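The chain below stands alone and is given as structure tokens, in the form predicted alone.
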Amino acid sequence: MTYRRRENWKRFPELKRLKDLSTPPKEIYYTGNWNPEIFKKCVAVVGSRRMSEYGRRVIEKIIPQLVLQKKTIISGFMYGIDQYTHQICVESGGKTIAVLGWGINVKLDGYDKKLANKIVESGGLIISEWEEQQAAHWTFPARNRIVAALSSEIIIVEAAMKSGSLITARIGNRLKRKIWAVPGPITSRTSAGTNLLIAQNKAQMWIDSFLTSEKITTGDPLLDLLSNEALTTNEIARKINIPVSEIGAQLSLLTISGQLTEREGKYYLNNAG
């Protein structure tokens, strides 16, 4: 793919937020369609390189309906949760755009290029504010203040406590953007820097956007069976003959909505019967 410069780019209304930074980049390399209309409505979802089943359902929940809400999904398109969350937004329909870790013009291939043709095809765009550069332990955080600073949300899907999401999070802070948290399971490393988040209080839990307002009363097995007896995953799993690992994280989804209380190892359907 050909790429092209925004020489001045603070002339540029759409990318005004970046002003924002202490360090603003110097120059936007990019690749795509530049439409000024995607950046109105932007917002950042990062998360762990490490996805678990979990997080992926997560983002089937969550991007699709940022979409219908005509919002531009920024991510930093790396393997796991980020290139998962550009998928899934091209996916559903919706423009994304990608801040590269390392240079404009460093040669993309396999997947990594299949999923950046898919973005600049859909009408999103793939940026960076290098040419040339090697990615780096130190251009992943200097991406990440893009992402933040382009956003005027950002959610945190998983992140493990030592997470660049994190950093994405405290670079949203610094910044007055709002930051969204996942809560997951408190067994799950990738979800220990999430939960910390939201118990420090840096974090508004995101729950009520999508769990709340999608409450499943019938026509779900796993919910129809539980309004017979309390189970543990493993016979519930067994009964419906689906694997242990969707359905834990099924579970937990059901469990943090609200619909389903865990007691000693077994699931409980709230107000059943």
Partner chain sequence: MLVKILSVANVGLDTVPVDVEVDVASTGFPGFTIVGLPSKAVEEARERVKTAIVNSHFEFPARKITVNLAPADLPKDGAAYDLAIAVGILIASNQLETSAKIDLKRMFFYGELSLDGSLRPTKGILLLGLFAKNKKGSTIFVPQPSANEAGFISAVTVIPVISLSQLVDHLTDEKTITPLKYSSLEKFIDEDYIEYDLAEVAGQEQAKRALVIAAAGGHNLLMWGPPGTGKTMLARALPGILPPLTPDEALEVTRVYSISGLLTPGEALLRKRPFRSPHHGVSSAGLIGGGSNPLPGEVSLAHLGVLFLDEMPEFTRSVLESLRQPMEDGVIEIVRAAGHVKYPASFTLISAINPCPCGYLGHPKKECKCTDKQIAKYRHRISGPILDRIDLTVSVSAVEVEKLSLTNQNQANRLTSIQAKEQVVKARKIQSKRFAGLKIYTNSQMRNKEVKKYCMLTADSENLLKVAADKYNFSARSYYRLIKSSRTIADLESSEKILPVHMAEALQYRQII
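Output the structure of the form predicted in complex with the partner chain; the preceding block shows the form predicted alone.
This part shows the chain on its own.
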């Protein structure tokens, strides 16, 4: 893909937020059609590389809402939460900016390449402060400062205790950006960082309208069991006194009829959204 340099980026008003940084980038390179409009209302959605099923569902839930509010979604183009954020944003018809953790001229392949093309085609941008820099341990935190600086709000979906997303949050706090963290179960490793941000008052808890919605009971013991938590077939078999063969058959039927979703062996009820 062809890329360009934003000559003397400090002249451009849409990039003035970058000047908030103590060490602003020297250069800005980009791929895509530069449209100053998309920098106006930016929300960063970032998180762990190791996305859990919970994180996936959070993204599927909040990104379409943000797109509806005409926000531009910024993220870090790393696999996991970041890439899924870009993907869902593009699929929901939104604009997204991907800030690379490596040089703009580093060749992409496979899924990365496909996603980058989709972002550009949908009117989004791929940007980086380097031209030829290879990804290294230090490039990702450096990338995070740009993600934080460009956006006015930062939502952290899932982060473990040592996640790079916490660096984004720290920089965001310093730059006086609004920080949101999506709470998670205290048993989940990938939610430990986000829960900690909330506990330490460094981020506001992101909650959603479904708190108020009532719990639906169906009378079907299987669906009732799954309305509380996602379970594997084995766990269900241990909880209710039905032969595993029947449980399996029912799970298949409910999945095919669209009432359940199965991912990585666990079954989720589909009415939460």
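The term rigid core refers to the maximal set of C-alpha atoms that superpose within 1.5 Å between the two forms. No experiment lies behind these values; they were computed from the predicted model shown. Positions refer to the first chain, counted from 1.
* Using the core for the fit, does the CA position of residue 15 change by 2 Å or more between these two forms? -> Comparing the forms between these two forms, which are aligned on their rigid core, residue 15 does not shift its C-alpha by 2 Å or more.
* Verify the C-alpha shift of residue 27 between these two forms: is it 2 Å or more after superposing the core? => Not so; residue 27 is displaced by less than 2 Å.
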